[in-house]
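Just the one chain here, laid out as structure tokens, in the form predicted on its own.
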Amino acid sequence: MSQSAADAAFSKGLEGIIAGETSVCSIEQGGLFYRGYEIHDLAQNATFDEVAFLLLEGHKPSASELARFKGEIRAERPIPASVTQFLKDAGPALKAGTAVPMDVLRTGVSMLGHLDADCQSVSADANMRKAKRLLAKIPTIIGQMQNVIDGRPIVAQETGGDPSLDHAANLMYLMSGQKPSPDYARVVDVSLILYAEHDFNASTFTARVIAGTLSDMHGAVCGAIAALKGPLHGGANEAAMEMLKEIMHDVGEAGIGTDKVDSWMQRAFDTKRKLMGFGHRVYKNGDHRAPILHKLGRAIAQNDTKNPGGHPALQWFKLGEQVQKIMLEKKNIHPNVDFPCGLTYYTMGIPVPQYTPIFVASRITGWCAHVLEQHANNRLIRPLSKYVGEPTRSWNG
């Protein structure tokens, strides 16, 4: 391609560029679809386990298929002793803050690759087996990591959880040692459905680029985890909650609903501070997922007697709603799903540094579906660049 043709095709951040085809997911201004099923329909009528089957195996499961799938996942929940030991060894760094859960999770997944008999194969059958193992084992890594951080004995180390619990409920049980209430389990289950897949986002595209070299699934997933960690991608749910905690600290509970919040926001606008949890590269009229999770999270907060962060749970949602209103009125920017996710998880007492790892426990289904698709019809992903350096010159000139 000539430089003039490259210039014409250039779009910073690949915005608006179609980089491939997929049958996994479609993002439209009017809806988000997983293999043809709209996200509101899935959030209301499906479970995450069913959605995981849909994404990985390609169709809605029958009752017998779902039972078989859940049995396969439960059987793969335990993690190798060497991974558990690594998590224990990482404990001091996690507590000191020199290591963060997303980095520890990435290393844990890499270790799983070394110990997986199928690791080097990119065949469809091997990829499907690895996808199910990763789906099963990532919550176990997250749970054991949180046990280490909390100084608590590892929960259900031999089994990777409670066989009676589905994916979301088992994840919460592994992290805390307490089985969640049905309401809590359902809210987390829906959040996992909402996070499961989202087209060629940064982490999924990273996974496909790696898979496009015919590298292995564990390597592609490690790359995806590294991409998801960033605050402009998956880390936005953590950053959004930290921002709300800062506002609450500065204005106080009595400041909610007053011009103190407006003043805080105006200072942020004046200093061009990036406010996390708002806006989206694709959605122009609001993220379809955000109101689903906001409604469920607010209902939890209304009925919750806990006081996360020293303030009644509902106060956090009232603060969040005021921030949303100001952003929409002054900047015409809608919240994305990360904003209500931060509020909802915080209300349920989930540690903020684990928000993005929990995202991984969901998005692993989408990533693996895309790796399967990439390997099935592969072409190396190799875009051009626009050169903006020095013109041609002589070394000895």
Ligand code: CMC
Second form
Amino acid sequence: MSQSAADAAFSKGLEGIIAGETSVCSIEQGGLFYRGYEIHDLAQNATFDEVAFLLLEGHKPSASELARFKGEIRAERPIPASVTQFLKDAGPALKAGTAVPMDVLRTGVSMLGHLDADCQSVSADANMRKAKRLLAKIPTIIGQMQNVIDGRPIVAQETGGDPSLDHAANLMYLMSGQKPSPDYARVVDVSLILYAEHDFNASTFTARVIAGTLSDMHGAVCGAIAALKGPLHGGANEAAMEMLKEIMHDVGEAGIGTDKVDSWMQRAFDTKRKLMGFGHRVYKNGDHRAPILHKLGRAIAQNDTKNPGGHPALQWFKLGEQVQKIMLEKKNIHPNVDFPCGLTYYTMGIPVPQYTPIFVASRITGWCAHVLEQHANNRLIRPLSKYVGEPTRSWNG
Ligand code: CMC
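Output the form predicted together with the ligand next; the form predicted on its own has already been displayed.
What follows is the whole complex; the chain from before opens it.
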């Protein structure tokens, strides 16, 4: 049945609108579920590699299915020499700050599309092969990009990592050349589980809109990366940490726990500043993922002797907790997953501009699962708009 704009429902930002069906994920005030498995259950009992299989292939893997999947991913980790060369060429712009890692990652993924024999096919088989290649190669792009920024030789260029390491640990290794401790690897692995999927969030919806025109998976993922970059979406993990650094700079370590932080926050409220890492379009009583990551990150900070940004790791969490408390008391707004993520990655010494690319290394699974689902049962996504411009008028007056 066709519908005109005059009699259609309108909701700014599509808030509260059901824009499609999915069997990948469900979000409710009471829980977040990937294909029926609750997020606390997954964070506690699964690994990211298992969750990636679950999202892409649709069910919990058996031991042999998981071994096969991991082997497929490991084999696809190396990236073409031309992409490595592009990353090297992007070094000056990255160092100058005219390019940021999310932009460079987006271009790297676009290049992978040109070089992928399956690029133009939207068949289920081709889509699954491309999804696995993207999952495997995105950490390699991120790692090599960070090597270029740090001025070190490319880590494991031939293999795209260490075959003994799973997705999260290998990503850390590729970025730094150091194999992470089991504790660090597990915390990053859990963060990737938490980031993997979130139904019709802005970047996934972008991917589905692109896929809905029967365009290709690499194009859909490039669009999704651009959407995720924004600070109202995935870019909030970097923005949250930059905000905490700003508060720390302004109040000093001695100001933590004092009313100096309250005054800083009051100024932010008075100027109607949006505090990054807080609030959510769907969760109004708190993001289920945030406390899971906060607890793990705090444990890392508690045992850490490093001095991130010149302050003991735990001080950042104490500052973050005070900010959270004030937000809740004054605004009744809860932190979202990006807030503890910023704190946790900072404590672990991960460079801030790579936080959102790391999010991509996880969410690629959710995006690809949705592209597969969209192509399997496609209908062009084409809403209406409410016209608020000039009334009808004549060109000749
Ligand atoms: N700081 C200050 N005030 C806020 C915030 C915030 N972070 N979030 C919401 N509010 C206020 C907002 O100003 C509004 O107040 P008022 O009614 O007086 O105008 C009220 O709360 C309702 O907010 P809203 O903007 O209508 O909520 P929304 O559903 O449109 O926005 C959001 C959701 C995530 C865009 C928003 O909360 C925000 O901008 N947060 C900061 C960015 C952020 O952390 N994004 C990550 C989102 S979750 C994970 C992810 O996608 O990566």
